[in-house]
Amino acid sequence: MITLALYSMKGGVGKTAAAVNLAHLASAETYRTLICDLDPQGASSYYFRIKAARNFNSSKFVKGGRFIDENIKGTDYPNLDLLPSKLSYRNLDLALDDMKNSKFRLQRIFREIEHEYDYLILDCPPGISLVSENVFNASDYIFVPLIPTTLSVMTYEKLLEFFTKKEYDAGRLYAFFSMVESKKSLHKEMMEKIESGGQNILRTRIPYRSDIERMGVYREPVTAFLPQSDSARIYAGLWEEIRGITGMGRAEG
């Protein structure tokens, strides 16, 4: 199982939209895919029309085992399952802190299901926390949506500094431009600047589009409700880049 994290220190950067569309594209190629919604806002769970069981909470999540197995739900799409979020995940840091080897708890939980899936995609909450460090330890690759603005770039630079300080492998970090408005001169300037000096910057640029925003109306990935659209094509390009990075060939068949 290859674990991919969609993560950003900053919220509102298109992280969940990317996670949902990438998960759908992976499953459409017949990869057994699980998307894990770690954000207490539960946006991924909302898009897939799934609610967690009433008695499921952050304390049970960190125990793993049968609590994970019992709460993984099938979506409307073949090969795609979801482990939904709960509002109690706002206390996930505290629940993790009570566990031994707390920075590696997610890694241990997911190891128990690694033979059941080809891809695990983590939709992560923003910020730097114990949850984040668990994500960094559990993930094979971390993909960071980056709005081409000064503040967004600054938070990415802080993330790189954090990886250096904690001696995490920054080679697992990949950034891609998100919510791009090509008519804005600032966006163009920032993208040119970053691409000229940055490493691990993906080629695909996710635009700011109304059809992507309508995912919240249709409660589906744009790759599902508008599969022939330009936005779906762009997400498909992002998926091809990511699949190539992971070394997996096309499984469709």
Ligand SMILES: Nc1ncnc2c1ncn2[C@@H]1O[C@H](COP(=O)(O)OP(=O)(O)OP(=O)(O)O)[C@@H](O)[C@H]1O
Contents of the next structure:
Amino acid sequence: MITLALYSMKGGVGKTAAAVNLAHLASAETYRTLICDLDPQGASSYYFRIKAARNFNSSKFVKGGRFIDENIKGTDYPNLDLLPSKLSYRNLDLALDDMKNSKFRLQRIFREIEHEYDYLILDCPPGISLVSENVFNASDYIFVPLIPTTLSVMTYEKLLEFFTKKEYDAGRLYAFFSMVESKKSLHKEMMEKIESGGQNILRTRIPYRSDIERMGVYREPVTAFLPQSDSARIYAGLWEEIRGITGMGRAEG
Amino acid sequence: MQNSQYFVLEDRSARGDVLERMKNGLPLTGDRKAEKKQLFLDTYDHRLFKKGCLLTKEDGRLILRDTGDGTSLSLDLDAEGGMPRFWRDLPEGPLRDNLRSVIDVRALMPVVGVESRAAHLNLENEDGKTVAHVNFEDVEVGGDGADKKVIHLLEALPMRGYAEEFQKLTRYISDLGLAPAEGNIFSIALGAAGKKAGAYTSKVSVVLDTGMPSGKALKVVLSSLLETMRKNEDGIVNDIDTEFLHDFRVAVRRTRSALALMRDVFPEGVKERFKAEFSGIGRKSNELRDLDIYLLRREEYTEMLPPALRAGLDPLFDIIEREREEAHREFALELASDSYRRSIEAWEEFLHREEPSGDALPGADAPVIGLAKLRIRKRYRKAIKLGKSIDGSSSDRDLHTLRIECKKLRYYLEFFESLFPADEIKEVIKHLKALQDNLGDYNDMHVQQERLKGYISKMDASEDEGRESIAAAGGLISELYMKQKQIRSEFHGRFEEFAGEEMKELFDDLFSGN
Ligand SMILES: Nc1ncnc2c1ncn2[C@@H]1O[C@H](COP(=O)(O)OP(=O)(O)OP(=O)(O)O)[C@@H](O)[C@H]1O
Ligand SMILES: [Mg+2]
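Previous: the form predicted on its own; requested now: the form predicted in complex with this ligand:
Full assembly next; the chain just shown is listed first.
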């Protein structure tokens, strides 16, 4: 199982949008895929119309084992399952803090399902916390959506500093541009500047598109409800790039 | 995850009505049509089915489904050179590994073909999330013309994480008056074709009762063994895989053991005659079975040898393959011969003769439980006595004699298993089996070494190739000898456990009195 995280310190940058479309694309290529919603807001659960069971909560989640097994739900798409989040994930930090090896708890939980899935995709809440450190330890690759604005870029640099300070391997960290408005000259300049900076920047840029925004209305990945659209095609390009990074080929569909 | 639940519709016309009534009470959406053609493959004894797996060929792909968790593995058959017979015919990968662990040495055979036209519907919850699927299927079973049968099914498919909704769905369908069908599409389709999935077993699966007259009970056991023999004949002749002969031979050996139980039940003449016939059949298949075992061990032998000696195995296996081909031809001819057919007919005729018939002795009317207890008791005592006499100076022959004795005891236990409490008889068999495995392996090592020595004398030591093979055979012999010594060293432990107080008490409990 290969674990991918969609992460950024900033909120509202397109993490969830990317997570659900990438997960859908992976599963459509017959990779057995699990998307794990770590955000108490439950946006990715919402996109798949899935609600967690009433008695599920953050302390059960961190216990792992059968609590994970019992709460994974099949989405409407073959090969794609989802572990929904609960509002109580607001306390995930506290729940993790109570555990031994609290920074490696997620890694340990996910190890128990590593033979069930080819890809695990983590949709992370914004911010930097014990949850995000768990994500860094549990993930093979971390993908950061980057809106090409000064503030976003500054935040990304903060993340790189954090990785250096905590001795996480920044080689596993990749950024891609998100919500790009090509008409804005600021966006263009920002992107050019960063791409020349020698960081891991993916080639695919996700533009700002109304059909992506409409995912909230349709409650489906755009790659599912408008598979022929430009937006779907661009996410497919992003997936292909990411699949390549993880060293996997195109699986048969 | 749970499996699909099937329901049988009386006929095609019931479908519209059922669908309407379902739509009245359930939020069903979509109506996707699909057609598919599947050929189900399995081993002769349905090993895949028994492990909850289904293997199909559809659209040029081979698909292995695990009905336990709903997962599947597949591969493109056209790209991989057509239909596989054995696991090793497949390219390396998880599909091959999974198949290997289930089917082992058995060949895959086409079992049943189905062509289905389905309408798929989704059951949704209040968020529009699909929580279960419903399929209406018209399934045509069996390929050609006259045997074609059409069945109409309703399949309810669960989704992970929505067990409650699934339960409600199946209850709803049952309440419409539809009968839930046991099993999966494989067993239902086979049922429609008049067969039962997983019905074949090489085990002695007879049910006797304690008061049954001995003559009748023996005939029940012997008839079941004959049936096993007959079922395996075609597979041997057509050389499907090596298990057909194996099962056939076990049935023959069991028959010979059962014949020994005939004393006081049927006249000596009957026993002697058929004992001779079945010994003959067994003996004529010895060579083929020995050679089969060699060929199955090729990989193991290769592993045993240092790489430098491995090339010497090729000429050796060339000889074995040629010999095996010849042995197979001979035994297939034997099975097709008039003399074999006449033996079997005469045997069948004897087994079918109504009891009490003129040829039964007074013992034929005595309740079988007495016979069972007495004979098992005697065999047990004899095995214990023989085993106790074995020490460091005992010969391979002595161990061989004990092995045969244990085998007979095992067969008796199996014939009469249904007369005794299941748990206890299983416990006895478990301990006996541990001892038998040890003796069997020991004997195996012995036989293999002898045979390899025989090959050495056939090799031409003046040629490079001959010398390499002699070296390889020599390497194998010493390796086998080491293993044999190891196995021998474990014998006493196994025997002690079998001969111990606990087993003795269990034997006394189960088999004293009459
Ligand atoms: N490329 C895009 N074009 C237009 N709208 C987008 C795009 N990507 C995301 N959005 C919209 O922007 C909002 C935020 O996106 P999203 O939820 O994916 O971000 P996020 O980083 O996961 O946010 P959070 O940090 O709150 O979890 C959503 O309403 C989404 O529909
Ligand atoms: Mg989000």
